[in-house]
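Okay, so here's just one chain, in C-alpha cells, the form predicted on its own.
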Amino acid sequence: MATKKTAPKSYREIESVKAYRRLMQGYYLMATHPKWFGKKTAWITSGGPVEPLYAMGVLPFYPENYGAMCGAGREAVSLCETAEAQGYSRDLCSYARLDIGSSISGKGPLGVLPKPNFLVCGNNICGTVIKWYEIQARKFQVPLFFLDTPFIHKELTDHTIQYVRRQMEEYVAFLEKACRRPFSEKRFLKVSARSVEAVSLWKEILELSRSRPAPFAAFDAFIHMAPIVTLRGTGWAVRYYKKLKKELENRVKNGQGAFAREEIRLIWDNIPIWYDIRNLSQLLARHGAVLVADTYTSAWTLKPLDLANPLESLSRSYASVLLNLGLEHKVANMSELIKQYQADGFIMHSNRSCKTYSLGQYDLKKKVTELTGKPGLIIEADHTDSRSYAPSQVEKQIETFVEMARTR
C-alpha cells in the first residue's frame, strides 16, 4: 500500500519559540498580578528608558505591546470602537484607542489590567503618547513622568544630550519618590550591563539574516522582539536570546533558511500589520520572497551603553531612536539595510495610525530607490485596526511588485 507523501513545509519553525512562550507567559503573569510578586508596575512607552525601572524593582508594562497582542488576536476593532463611542477620533493611533477602550471596558486578551502605580512617557516615538498617557494618568489618578527628547533633524548635539541627561536625573528622583527608597547605583549598573548584553545579542540575531538563505525572517523578528522591548535589562532576556542565537547560528552553519524558497530578499518599513502577519508571510513565501530585515525591530539595537557613564549614555541612546530622527537619517538607514542584507527591494507600510513613522515615506521611497537602484512598494493599512485595510488590494499590489523585483 502506497503511503501518501506530504508536501514539504515552506516555513521552518523556530524551536526556541517554546521557551519564548514560557518567558512571555511568565512576564504577563507578573504584569497582571504584580501584588503576588510584591511589585510596583509602571506603564511606559515603547521608546521609554526602562533600565531605571528595573533598577528600582519596578515592572514595566507596555500598552503598545499589549496593542500588538490585541491586533494579532483580532480584538483591536471592538476596543477601538469602545474608545470612539466616548468621543475619541478614529484618526488617533489605534494603539491609543484600544488601550483607552480596554481600560474603559475591562476587556482584552488579558482581561482587566491592574492599576499602574505610575506612568512614564517619552515622546521620542511620537507626540500622541503625551495626551494618551495624560488621559490614563487622570483616569487611574497616578503620577506621570514625561521625558522630552528634541527631534534630531541633522546631528545629535551636546546641548540635546545634556538636556535629556538632566531629565534622566529628574526621572531618578521621580522614581525615588514613587518607590519611597533611594536609587541604587550598583543595581542600576547591573541592569545596564544586562541591557547592553541583550541589545548586543538582539543585534547579532538580526544580522544573522545577512546570510543566504536568511535563517530568521522579519516575520519571526516581529514576534521574538517582545523580550528586547519588555525585558531589556533582565537576565531573562539575555538567557532567551542566547538560546535563540545558538539555534539560528546552527541554521546558518547547515545552510537552512527560515523558508524553503528564497529567491527574492526584501526589507520591511514600519510597524507590522499585526492581524495579517500570517497571511502576508504565506503570500510572500508562495512567490519565493522573504523579508530578511526591517526598520522596526532593528530600532531596538540601541547604541551601546557606556557603563562608565550610564545616564549620559542612556540619554544619547533614547534621544536618537529611529523615529526621533529626520528624513536623511531614515534614508541612510534603509539604504544601509538594503546593502547589508543584499535586498532586491523594499515594502513600506503607510500606517494610518502612525503618522510619525509614515510621514515622508513617498520621499523616502524615491530617495532610497535613487541611491540603491532597488524598487519599493507602499501599501496602506493600520497596524491593529483592520477596518482600514483592504487585503485583496494589498495582495495584488505585493504579487505585482514581487514579480517586478524578480525581473529587475
The other form holds:
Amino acid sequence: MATKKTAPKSYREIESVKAYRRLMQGYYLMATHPKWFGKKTAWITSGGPVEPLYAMGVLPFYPENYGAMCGAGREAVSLCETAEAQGYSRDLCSYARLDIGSSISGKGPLGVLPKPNFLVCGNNICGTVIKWYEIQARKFQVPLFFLDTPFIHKELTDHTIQYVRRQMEEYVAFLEKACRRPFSEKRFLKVSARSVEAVSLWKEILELSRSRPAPFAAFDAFIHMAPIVTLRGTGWAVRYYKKLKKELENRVKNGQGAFAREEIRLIWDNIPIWYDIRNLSQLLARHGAVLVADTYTSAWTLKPLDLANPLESLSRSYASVLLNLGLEHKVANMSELIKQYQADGFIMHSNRSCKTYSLGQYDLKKKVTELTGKPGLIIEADHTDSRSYAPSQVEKQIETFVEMARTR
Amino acid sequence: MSQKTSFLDLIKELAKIADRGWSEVATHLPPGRIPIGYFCPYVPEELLQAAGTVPLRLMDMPVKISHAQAHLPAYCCHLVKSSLENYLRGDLDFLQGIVFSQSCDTMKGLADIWTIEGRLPFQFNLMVPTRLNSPLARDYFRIEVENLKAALEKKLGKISDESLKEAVRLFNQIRKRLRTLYARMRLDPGRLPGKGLAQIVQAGYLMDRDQYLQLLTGLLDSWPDQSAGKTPEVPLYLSGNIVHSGDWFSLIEEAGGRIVYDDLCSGARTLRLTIKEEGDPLDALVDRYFTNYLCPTKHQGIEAHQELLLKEVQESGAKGVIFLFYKYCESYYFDYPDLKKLLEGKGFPTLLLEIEDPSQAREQMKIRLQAFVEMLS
Ligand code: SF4
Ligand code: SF4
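Compare with the form predicted on its own: the form predicted together with the partner chain:
Zooming out: every chain and molecule, the one shown earlier first.
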C-alpha cells in the first residue's frame, strides 16, 4: 500500500488547516479531560441531535469521528482485533469494533477515553448504532437515550414526525434529569441559531466547488467536516467555517482549484477509505481527476432549523438525513450532485462495514447512469479496517475508470 | 396400531410440505385465497389472514445464487441473498404482494431493491418502530398497523373485526398446539427426531393455516400414549435467527445432542406472539410486540435479550447453548459476546456456528458439534 506522506505537488494546501488543527486539538483536549473544564460528556451518534446537548453545556463525543481518526492514523486494525478477541465478529462495522476495542484496552490515539456520563443514540444513520450503544451502556453502566427515527422509504409521514417530535420532548426531559437542571429554551435557541449558521456555511463551502476548477476537493471536505459534526451549535464552528469560506472564495475569485489539474470531475459515494485517502487522492491527481463533491460530507447540510418552531423542525431535520432515506431519494440526490457539480462520473465505495450506506449501490449506480448518462465505478473496501482492502486492485480499477470517463 | 400409522402419516405429510419449493407451494394453495409473502414476525400474520390471504413466509429456500450478485454486495446474510434470488428468477411471481417490516439495515436495503424491480403488484413497508420499550412507539406502531390494514382493504376488501378476531383465534390455536408439541418432545424425546420438529414448524409457514391447524391437531391427537423410550442425548438450547432447516437438527443429533428448546425467529420464539383474544383486536396485535422481547434488531432496554435468554435456557433443562447465526447478521453478532459471557458465567457452555450458505459447510460444523457435545456429556 502506498504510504507516501507528502502531498502531491499539484495539490494546493488549505491555509485554514492550521486553524482547523488548533480547533480540533482544543475540542479533543476538552473531550479527553472534561473534568478540567467542569463538563459532563455524552457519546452521541453522528446523526444524533446535538443542539440540546450543547444547550445543556454537555460536551458531545463522537465515536464515529474518533473511528475516522483511528482509521486515518492506521490504528484501527489493532483496536478491532481487541474487540474480535472478545468475540466481536469481523463482519461488524469497524467503527463499532474499534470503539469497543478501545474501551476494552484503553488504547488508541487519545489514550484512555473518559467514561461518558450518558449516551445518546439515533438510528437515523443505521441499525448498527443501536446494538453498539447498548453494549457501551452495559459496559459503562450509564443511561442511554435512544431516538428512534423510522426509515423513510418514500415520504416522511405526519405520524413519523409526531413520533420523533414527542421523543425530542423526552430527550429534553432525559437531559434535565441527567444534568439535574432545567432545560433553557433561550440557550437552546441560541445554540440552534449557531447550528443553522454553521450548517449554512458548510453548505455554501461545499457548493463553492460547483465552480471550475473546484476550490475544495472532497478529500479536503473529509478532513474539514470534523467541526460540522462535532462542534455544530458552537460559535467555534461558525468562526472556523467563516474563515475557511473566505479562503475558498478567494480561490474561486482567482480561478484556483484544489488541484492544479482538473480534467475529470467526479463524485464520491459513501464514507472515505480513511487509511488510504492520501494515496487515492494522489492517484486521481496523477490522472487529472478531482473528487469535487461527495454524498457523505454533504449529509451535514441538514434541512435548516426553523427557529420559530425548533423542536418540530429538529425532528423533521433529523428524521430525514440522507442515510435515513430510501433508494429513490439516494438516486435523486446523486443525480442532482452530478448535475450541480458538472461531474463526469462517480465512484462508489462499497463499504463492508456500513450496510446501511452500501446496500442498494448497484441499483443506485445503474439508475444514476440511466438518468445522467454518467458512468459509475464501485470499489470494495472498508472505511477503517484495512485488512479488507486490496489497494493495487482498486488503483487499477480507478485508473481504467478515469480513462474511460475521459473518453465519454 | 391405526393411531400410530396416522401419526407417522401426518409426520410424513408435514415433512413433504416443508420440503416444497415455491412452485409447489403455489400449486397447493386453497382456491380463493391470495398468497402474500412476508419475512418477519413483526408482520401481523393475523391481519393478512383476515384479509383473505395465505401469508407465506420467505425463509431461505435452497437456491443457487446467480442473479442476486448484480444487486447485493457479498456481505449480506444468505436469507436476503436467497430471497432476492428467488424473486429475480420469478419463483415468487405467484405472490400477489409482499409485506416488509423494518428490522435490520440489510432488510431495509432489500425492500428498496424489491421496489425498484417491481415484480409484484403490491408491496407494503411496515415501519415497525425500533424503540419497543416506549409508549410513544406503541402509538406510532398502531398507526402503521392501521395503514397496513387500510392498504390491504383497498386491495382485497373490508376486513371486519369479526374476521380479524377469528384469525387471532386461529393463530393462537396454532401457537397453542406448537407449545404442546414442544412439551411432548421433551416428555417423549425418542418419538420424533429434531428434524421432524423443524419440518413441522416450517410447514406452517408455507401453507393455508386452517389446514395447518388441522394437521397439528391430528398429530397431537394421534401421538402415541406410550413413550418411545428416553434417549441419552445431551440436552441443548438452540439460539439464532431464521435458520429453520431440519438439517441443523439432524447434525446436532448425529453429534449426540438434542435440542430441547430454541429461540429461533421461525421457531419457539413465535410462541411469544400469543395475543389477547378480548378487546380491540388491532390493539391486541400491536400490544404483543411491546410486552415480549422478540428480536435483537429492536431495543427493549439494554438487558432484555440477556435476561430472557438466560431464563429460557435455565427453564429448558439444557446443558449448553448453540448459537446458530447467519454470517453478516449484525444484530445477532453484536449481542453474542455478552450473551456468551453471561451464559458461560452461569455454567452453560456455548458454541457458535456461523452459516453463510446453509447448503454448505456441513462437515466442518459436524466436527465442532461433536467436540462440543463430548465436552458436555
Ligand atoms: S454502520 Fe455505517 S452508519 Fe452505522 S455506525 Fe457504522 S459506519 Fe456509521
Ligand atoms: S438474518 Fe440478520 S441480517 Fe439477515 S435479515 Fe435477519 S436480522 Fe437482517
